[in-house]
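Here we start with a single chain on its own, the form predicted alone, put down as structure tokens.
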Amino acid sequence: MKRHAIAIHGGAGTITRNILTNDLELAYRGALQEAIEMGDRILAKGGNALEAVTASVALMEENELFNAGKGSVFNHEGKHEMDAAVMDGKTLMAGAVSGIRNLKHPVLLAKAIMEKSDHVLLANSGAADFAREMNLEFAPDDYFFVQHRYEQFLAARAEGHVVLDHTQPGDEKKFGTVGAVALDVHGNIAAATSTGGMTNKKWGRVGDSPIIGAGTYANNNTCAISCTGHGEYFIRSVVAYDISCLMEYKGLSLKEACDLVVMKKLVEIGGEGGLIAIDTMGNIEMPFNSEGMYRAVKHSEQDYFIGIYKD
């Protein structure tokens, strides 16, 4: 029987044991377990990697613990602008959306853009028009209202700065994004990423998540990657594609390429965050240069692993 595997993340940053209460840690672990099991069930039944990563990310978009979908942070106008992307490693087809509002599952729109349009990236009102044509589900502002996110927004706006995200209950830094990468039994890999971006962001700011090659990438010849971190640095470094290139052109292993980019190249320019990556052999890497990263991994016929802290 051919192997399958999946990894997910729910954001990186200053995540330490003294920040999370026991109840909150259990909630995060439960949410990660639910999402990893969702994708694993699809893979175990012979489903493809793209279906698995989309389903896992869509489930995390429904959980207000994560800065994506329902739990998205507030922008400067007190609204929610969400980004997402998917990529199929077999075909190199990709779909992405930026600045979408009031859509329950931005990742499903990214997938529809890939499969049902002639484009890769749609944004703002045009993306919303396409989502309606695809009969995707919208929700009122109340659906996306999370009290602690709103309090973070008020504090950030009062201080006049942009905040990457927060981890309850303190004000410590967290890069809020969710993502998944997977290998299916057919030997194909895929990646998906979704985020609400930065608290108090202005001017239609876009991070790395919907930019193919920066925050999301998949290629059967190399790897599938979903990133989480300070998006501006990941864009400048073209992080996801850089790892793929190091594997393709320099012959580095997945681990070697991930470590070089995340632990050295990003650090040298001040970029903080992490990523999840998988290759067609089922190798999975989850490096991060921050204090922690919500993450989980499941290989076929093996128990899942869930991690939060650096250790």
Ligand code: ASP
Second form
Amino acid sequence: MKRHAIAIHGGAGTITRNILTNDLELAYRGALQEAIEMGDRILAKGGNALEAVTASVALMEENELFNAGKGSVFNHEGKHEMDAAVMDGKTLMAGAVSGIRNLKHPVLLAKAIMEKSDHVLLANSGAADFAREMNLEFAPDDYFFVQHRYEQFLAARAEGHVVLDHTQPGDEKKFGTVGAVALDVHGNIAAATSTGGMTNKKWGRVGDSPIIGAGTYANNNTCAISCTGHGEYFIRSVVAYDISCLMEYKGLSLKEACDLVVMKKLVEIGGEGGLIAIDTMGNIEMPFNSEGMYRAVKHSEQDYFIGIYKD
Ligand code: ASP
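Moving from the form predicted alone to the form predicted together with this ligand:
Up next: the whole complex, starting with the chain shown before.
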């Protein structure tokens, strides 16, 4: 049987053992397990990498633990503006959306933009029009209401700060974006990312997640990547494409390229966060320069691994 593999993340940030209660840790582990199994089942049946990463991300968009879909943070107007992207490493086709409101699964819209429109990136009300044409499911504001996120938003707005997802009390910086990368049995790789962005964001702020080459990228010649972290730094560093270029033009391995970009280049400019990456050999890297990153990985011939903290 041919090998397949998948990795997912549920955000990086100041995630330490003191911050997570046992119950919350179990809830995160359970959510990560469900999401990795979802993608793995598709790959095990011979499904393609794009379907697997989309399905895993769509499931995480339904879980309010993560800053994506249902659990998205509040923007300055007390609304939810979500960003998402997908990319297919075989065809180099990509689809992305920014500033979409009230859509249950932004990642499905990104995939529809890739497959059913002539465009790569649609934004705001136009993207919503396209989502309606595609019969994608919208939900009222109530669906996206999460009490502790609302309180964090009120505090952030009162202080006049734009903050990265403060998921737990005392958790200073946490990026709850979700993402997946996968290799299918046909030898193709793909990536998907989805996020609510930053709490109290305004002026239509867009992060790295829907920017192809920054937060999301896939190319069968090199790797597939989904990032999480302080988006402005990831955009300026063109993180995902930089890793791909280091592999393609300088011959670095996936590990060497990931370590150089996440643990050195990003650190030097103060860019906090991490990413998941896969190549067509099934190698997986999950580097992060923050305290922790919700992550899981599953190779076809192995049991899954779930990680949260650095050790
Ligand atoms: N990268 C996302 C953004 O800047 C945030 C995150 O990863 O949680 O919008």
